[in-house]
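Presented below, as structure tokens, is a lone chain in the form predicted alone.
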Amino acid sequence: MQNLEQLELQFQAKIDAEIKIEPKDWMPEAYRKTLIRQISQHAHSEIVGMLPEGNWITRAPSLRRKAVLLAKVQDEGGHGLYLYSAAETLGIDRDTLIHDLHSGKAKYSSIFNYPSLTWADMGAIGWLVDGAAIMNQVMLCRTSYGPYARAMVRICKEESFHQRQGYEIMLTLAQGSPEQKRMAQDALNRWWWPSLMMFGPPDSESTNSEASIKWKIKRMSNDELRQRFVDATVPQAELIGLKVPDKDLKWNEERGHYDFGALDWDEFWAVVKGNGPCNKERLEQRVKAYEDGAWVREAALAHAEKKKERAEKVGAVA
């Protein structure tokens, strides 16, 4: 019988040689916890992130523009089944996930506490929102945890999808009207920095990137992704006209990389603890919809019962 320290040399020999982690291999009991502590997080987001957007479909300004939006908005609901799907591999049921995110006792990402006024916004959320999304999820793609890295694969591709999608509702606008560019530039201002505060806390105030990057669950740190966004979101806006909102923002040669003004920790930290502007809104929603929803889970189960009834009955003729 191996005792407790060999198995985590093992167990981090495995990650140290990218070997992917699978559902049934030893796991340190902290791993499965900050696994799905992160993998329902990113789940929650998804779901509760339809809501914003979900809010355009009926006002979207054309046809196509509904269709493509209809479409994102379902994406968004799938990522959340992967995600959830990758949690249950770890031994929780999705019952339980939900019942944390409905009692307030799980988090997810706080940008979807903000209000989306116009429609420049869904050109913002998907433009930089996504973006940021992109910018931590892709190394997600090599995530050491097998089911994980497996569902962010096609999660990525389709959220590259989403990010082209909002810089085109962004360049269409900024290209037309002056009251268009200026609703572009409105939602621009709204939106970067909350999309800023996405990648998490500073590192000095975070609390579980230093175990996380040791088990390459995480690949990058929160201030390393966030300079990445940064550095490719800034030339984006100036092709399209458009003005950072940040007057301390500049290139740094020495650095090679822009220098940005500091975030506003004290708001971030307001609407993870649930004050943000949409906080109580969105979980009433998100609840009401679990809820409403009740019956067509209750008829699948009934269905699938009746299913296996028959099934079996059939066996037993036989």
Ligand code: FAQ
Contents of the next structure:
Amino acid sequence: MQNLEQLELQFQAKIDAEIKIEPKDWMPEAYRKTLIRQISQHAHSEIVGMLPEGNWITRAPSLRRKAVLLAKVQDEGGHGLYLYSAAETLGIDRDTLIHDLHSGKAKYSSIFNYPSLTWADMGAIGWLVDGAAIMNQVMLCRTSYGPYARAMVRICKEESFHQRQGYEIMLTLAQGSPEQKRMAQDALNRWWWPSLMMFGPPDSESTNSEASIKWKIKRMSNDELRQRFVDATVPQAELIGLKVPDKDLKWNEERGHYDFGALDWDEFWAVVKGNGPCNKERLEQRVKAYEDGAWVREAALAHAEKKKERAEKVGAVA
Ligand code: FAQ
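The block above covers the form predicted alone; next, return the form predicted together with Phenylacetyl coenzyme A.
After this comes the whole thing, all chains and molecules, with the earlier chain placed first.
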């Protein structure tokens, strides 16, 4: 019988050798716990993230835009389902995860607590929110836990389409009438800073990073990813004639990166703690959707039960 210390050493050696950890492998309890925390928060973000865009499906300006937006919102629902399944492989059941979301115990991404006020917000969300999500998730395709890494591969492919469709909406508006251009700029102004906050607190305040980087759950820090996002996105804004709302934004030749202004971390923590502009509304909508769907879950379970009984009867006769 191996002692705990030996098991932990073997586990870390596997991580260091880039061997994926699979559900039945031995893992430290803290690794399991932080993965359940991160994957379930990620799943909740996908599901709650359907709401700001779902709000615009009936008001999309053309059939093409409506079909694309509908497909995108459905994709986000699918991402939530792969991620809940990945979390379940760690020994937690979905009802517990959903209950924790509904009771306010579990977190989801701060970004989805901001309102989507105009059609241009559909562009800004695709371009900036999905853009920030991919920046973080490309790294997660190489995360150390097998089921999470594999789920991320497909999710990233879909997020990449989402990012492009959002940028194309912004491009169209930016080339449109002065009013359309104003709408695009206004959406960029409102979504820019919350998008930078998606990467999480500064490294100095990121309580989970040290362990997550050691275990290769995270491969880059919050600040590194945030910088990458700024560097990639500023030229995209310039290309379509929009201005990033940051007076301190400046290319730093020496660093080879953009310098950018300070984020309002008080706002971030207020939103994370449930006091953002739409936290209450988002949770209410999720709880209502869950309650409205109860009959579907019950019918599906009853059907599965009947099928099983029939199969058992046939088996008994044969
Ligand atoms: N919002 O120690 P760290 C998407 C919390 S998917 C709320 O740095 P960590 C797709 C954090 O949980 C977007 N809370 O944490 C889409 C921790 O609290 P805890 C979601 C946040 O885990 C697009 C505390 O602060 N993506 O957008 C946030 O090492 C369009 C200290 O932070 C993922 O979830 C935040 N922004 O790093 C859908 C990706 N940031 O748990 C629809 C997976 C931090 O100890 C439409 N997650 N906190 O109580 C990750 O990569 C990481 O969890 C980070 C945070 C990087 C988000």
